[in-house]
Amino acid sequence: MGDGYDLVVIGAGPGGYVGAIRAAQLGMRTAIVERDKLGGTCLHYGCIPTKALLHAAEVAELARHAGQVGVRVESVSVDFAAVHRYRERTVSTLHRGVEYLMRKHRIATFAGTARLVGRNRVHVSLNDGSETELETRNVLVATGSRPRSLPWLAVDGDRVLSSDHLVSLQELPARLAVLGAGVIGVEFASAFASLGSQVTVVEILPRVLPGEDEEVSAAVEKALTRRGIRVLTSATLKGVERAGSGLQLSVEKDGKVEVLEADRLLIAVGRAPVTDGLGLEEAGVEVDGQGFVRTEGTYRTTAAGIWAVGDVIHAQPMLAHVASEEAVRAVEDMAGHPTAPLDYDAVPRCTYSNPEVASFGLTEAQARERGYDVRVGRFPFSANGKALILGERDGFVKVVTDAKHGEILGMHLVGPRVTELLPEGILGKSVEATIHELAAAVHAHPTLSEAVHEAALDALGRVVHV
């Protein structure tokens, strides 16, 4: 065993490696343990590779419709093996970047599986077969999450797939069924439909993207259906059987059972925290019945000297940027710095489908449930000049405000590039700007951001272009 550390981070995803870097910046001697690859699920199986797939899908769609703007593209086809190589190059480049950051900040890295053997000791079973123990003043648990499955349906990695499997698939399935219409399910459905698969989505709840504003959900379902994706909401998967080289799915909807055929089935029913085998309970860290670590304040666990952040501490929001921000606050707390709590009502939520979805804060229904006197502003992209130029007129911007003071309670967007438009509203909320300031800010013409401006004007009864 070498010299002790000020901090040992368990897990090198967006929570872990960002926390390790912040600790190093604060002068803490830091080590990080990761059993797979630096960058974690987000970099290797989640955020980055899925968005690479979605970009390839977007390019394919643009090529198919290039004739609408006078550009002739003959015989558009998708080389799925080349898409896979593009995705791998993107991931590999960013992976090397994280490795560089660890070297730059002199963070000791251990490739292996960590287990707490006390509040100040971490045992590591290294991937090379050897073992070591690290002595540390503090521990940050940032082990993330893994895909959930169904109790009665085994994910085999062949025909029944998790998102980890699907993102690495080498061949494009002709028929893809997706169980779950949350963010993961909708993104994969959108990508594979554009790449050439026939896609069916099965969702047990009444609408797609059930965590989003109801108007947004309706717009997304309409857009997916128009693109040829079959969407079955309020539907239950009752059984799965192998049939030849594919699958037969029994789906119940409106009291009737339909048999669907698919080559692959994606199980996208949420994610579960990775806390098993960490020795948390033995170290005095309380874990709930679902495996989530209990924390309070600045992400302190029930054991002194142990903090936890990211997917391991809450079912929602399971987002990379949330884990990073939580990790920064946790590490600053360790170092004795004053920290401001994270405002979860100002956290961006994004779905990178076609069309994109972006939101933060309260939906209209949630705002009314909390007792606000709600005023809503809307503006459609069909009345936006830049959206017309891009040929992407579907969608809208919706701003939810408090009628009394003009407080921005939430913003909900569906349409072209809306994930890039959201930060304006988040910054406004973060600095306590009101809808009046948002409406007074000058927006360049022609830009998609003008839709945000017009939605703000609409909330004040002053919309111009509709």
Ligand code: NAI
Contents of the next structure:
Amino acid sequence: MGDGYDLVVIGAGPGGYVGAIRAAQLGMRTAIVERDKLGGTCLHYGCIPTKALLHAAEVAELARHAGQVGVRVESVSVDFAAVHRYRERTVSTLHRGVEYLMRKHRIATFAGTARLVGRNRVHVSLNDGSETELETRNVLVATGSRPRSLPWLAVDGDRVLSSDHLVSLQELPARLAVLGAGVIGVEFASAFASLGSQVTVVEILPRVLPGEDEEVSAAVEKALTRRGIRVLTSATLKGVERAGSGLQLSVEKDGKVEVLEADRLLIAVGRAPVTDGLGLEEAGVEVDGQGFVRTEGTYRTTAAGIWAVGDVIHAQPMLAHVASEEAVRAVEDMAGHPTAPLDYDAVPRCTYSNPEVASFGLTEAQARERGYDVRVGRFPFSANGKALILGERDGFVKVVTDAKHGEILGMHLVGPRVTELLPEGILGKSVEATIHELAAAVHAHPTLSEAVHEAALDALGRVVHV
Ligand code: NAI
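Alright, leaving the form predicted alone aside, put up the form predicted in complex with the ligand.
The next block holds the full complex; its first chain is the one shown before.
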């Protein structure tokens, strides 16, 4: 055990390992405990492997449409086992990277399950069967979340799957049903449709990606439908029966029940915090009615010396980059540095489907609800030269501003590579730039980013190319 640690981090996802690195940079003696693999859900089951799948899907689509730019591709087929190997290679390279970073920063890593025993001690049941106790001045809880299911429907990992199962599936399902059209549902529906599955999405609310601006939801639903994905909104899953080697799903929509057949069903109805067995209550850490750890300010829990960040403290946004940034701020707070909680109105939200979705801040409806004198600027990618070159005419940029001073309240994008177009808006928002500065900044031609510029000009009544 040595002389004890300044910080023990529980959970090595993007919250935990980034927090550990920041602590080491600040000269804190740091340990991290992880029962699965360094990198957490994001690296092994979430962000990275799903984006690898989506990239394979994108390449398949490009190959199918190569003829449009005069490149002849004789026949396109997807070798799903090879896609699987590519995904695993990508993950394992990044995994080795995180292991290296822990060594570089002299962060002690413990492979096992941690439990708080009082304020300054963490008990670890190591994966090799032994046990140890770590003494520490501070603790950072970053244990993340796990997929939620429906109370009446067991996820069996065989036909009824969570995203953890689907991402590492070895065989492509011929017919995939997806319950929930949030970020996970839409990304998987998009990827599997491009890889060759017949996909049906069942969403209980009236629109896909219900957290996004309404125009975004409408554009995404249209694009998914055009790609052959069946999207059922305002639809309720009433029952699931095993039939032969597949499933029969009873889905109610508009008062009628339809029976859908599928080989696999993905449950993507949200995620729940992981707090069980952590000893939080005994340590004086309060948890709310939904099981999320309660925090205040820079992520302090109700117990002195214990901070918590990431999915374990939020219903939303459950995002890797949010967890990392919260962890940095929590650790700076521990070290006595001046810091502040994140501004959640300047946090990027990205859905890596085809088409991509990217946004931050308020939707138009939210801005109106908050009483702003809303002025909206829009620009379609169909009028953007680079989008036309890429053959990606769908989608738009929408900026939501306050008419009074031109404050940027939110940006909402659908279309090619839009997840890479958000940072200028985020930076603008964080330095309190207005729509006037965005409109005055020179944007290179021809780039997709010109659509952001033109949307800003549109908000000021000066759009050029429409
Ligand atoms: P979500 O909360 O984004 O979406 C869940 C969807 O399921 C909602 O549309 C909801 O209305 C629907 N739903 C709930 N109960 C239902 C039912 N009984 N029948 C039909 N539909 C139902 O949750 P999701 O997609 O599971 O993602 C979990 C978290 O992971 C989110 O916070 C998300 O932001 C995060 N994530 C982020 C990614 C990214 O940044 N690209 C990728 C994947 C996940």
